[in-house]
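Consider the single chain below, provided in structure tokens and representing the form predicted alone.
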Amino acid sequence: MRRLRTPRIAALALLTAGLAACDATPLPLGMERGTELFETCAPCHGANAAGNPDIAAPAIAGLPQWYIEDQLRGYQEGYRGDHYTDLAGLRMRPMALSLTREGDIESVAEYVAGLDPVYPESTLHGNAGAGATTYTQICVACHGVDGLGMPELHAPPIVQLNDWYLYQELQNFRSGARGAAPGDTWGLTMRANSLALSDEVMQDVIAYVQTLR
């Protein structure tokens, strides 16, 4: 009986350890890698990815994974951050180029997408009423009536983005600092729309977007 009891106790101990291990569910490998990679992003975008307007780093927490992947690839391929007037983009592009290992982009995008989204305070003072008309005419087809975007058109949820960032990027599209590179299909579409907007109209549209939150 003593000889039988020892292996049974050992087997029970192994079973108990196995059950305990199952309770401690590990993070997926992508999230683990993404957590490490985000350490290089946090100095600009913040520990919670809530952004830092003082250095033109927008809030990115909770944005869709596909969108973050799109933008990082855009930086790597030269669609973004390759124009001398886009200072914020020029600063961001080397960070994207540092994601050299297979799965790096997906991992850090998955991590950022998993953070609680933030809705930064408004800083511009456009006319939301006037902006509603322009939004319906130009923006709604891609970004939706609720501003939540359409993945199939690579249109992000703009209600989560800083208003100053939206203004900055609309100006970049209009000037050709963004959306003018050959092969940037979705950027070219956005650039065409931005050409119809004056600075004042841009701020009006953005003011209306803030009301959609």
Second form
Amino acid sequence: MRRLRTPRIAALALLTAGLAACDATPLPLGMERGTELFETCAPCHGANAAGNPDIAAPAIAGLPQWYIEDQLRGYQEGYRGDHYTDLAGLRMRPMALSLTREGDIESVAEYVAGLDPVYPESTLHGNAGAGATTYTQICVACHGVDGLGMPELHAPPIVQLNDWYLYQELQNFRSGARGAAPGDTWGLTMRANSLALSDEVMQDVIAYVQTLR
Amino acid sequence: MERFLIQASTYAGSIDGVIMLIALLVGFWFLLAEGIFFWLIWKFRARPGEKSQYLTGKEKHVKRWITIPHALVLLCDVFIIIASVRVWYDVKQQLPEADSTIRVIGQQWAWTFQHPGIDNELDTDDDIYTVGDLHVEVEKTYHFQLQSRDVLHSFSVPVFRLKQDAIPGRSITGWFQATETGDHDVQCAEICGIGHGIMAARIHIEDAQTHAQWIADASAATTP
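For comparison with the form predicted alone, would you give the structure of this protein in the form predicted together with its partner chain?
Whole complex next, starting from this chain.
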């Protein structure tokens, strides 16, 4: 009988280790969880969320938490990134769908919102003077005179967004690749406003937005 | 094999047949080889006072333990090759006449499907584009034109036992015919980046009436 003692102790140790592994402590949320989740975002958006134009990943650092949450929910619910011409959106959609645990969207959004904002360099060459008129006529009502947006209208700050990204999204709104889904209440507003904009006018108004920084 | 995953295409059964043939032949030789291996270990186990001896393997009676199984394994290979070539020809080398043609476009990390509209012609104004949902009619032969927008992908429909790489810059044609209705998974079977594991879609195999209704509804709603 004495011989059996060692295997019994080993079995007990294994059982204890197994039970410890089944610890019922809730998994972390907030910044700790957000830091962990952001590892999935970093390959495209960069370690500081400064974006990567080569793969159409915009700078997202410092965007408001509510806006990031809104967009991630849009991807999950299929009213964003679900159109066959929205190639960048199609790339983002499965990433958002992988946020399956309750609180994940809020956690990663909190983390990204807490990063220092970056103001990417201009890449387009629109006429800011001409764009000012359009901005005042169409955009200012929701995005504000300073371009910092209005959360109550679900209008995000646009001064820190890449100009190529703004152009791409305006084109998506105009073509119906974005903002055309029935559930996308705020996107529908944006789509309606984009319909009247030509490519040239889009670039002008984006050039003006860049001057608001 | 169907016990694990249903066979929903005309060629799923023959592909499973080849896999089963390989599994049985290889399994037989594996078990036989392992059995002989352990029997020899037991037979020539260490015994007190008995010295081990070195076998060069040159003697005929020793060498035949290798040559006979070798010849028999090669014979099994011939059976496998014959069965494989027959299935390969059916699935890949021949192209039965199509009732309809669809386009399958892979990109990081989504599948876009271009279906013909009511006119049953691809690349016309009434084409229906969907992301993540492929609609086909049961018992109709489809040609698919497989393309990739960025990197290598692989269009995989497990219930069809269909798997075909998508290569940027090329349009690869293949075919399938579904044999029963139902909704099933479509996967990407080629590592294509960080989102590869969640690059999933669904195939909806519908009866003629349901499919015609879907085309009518989707044609009305689609804005190319």
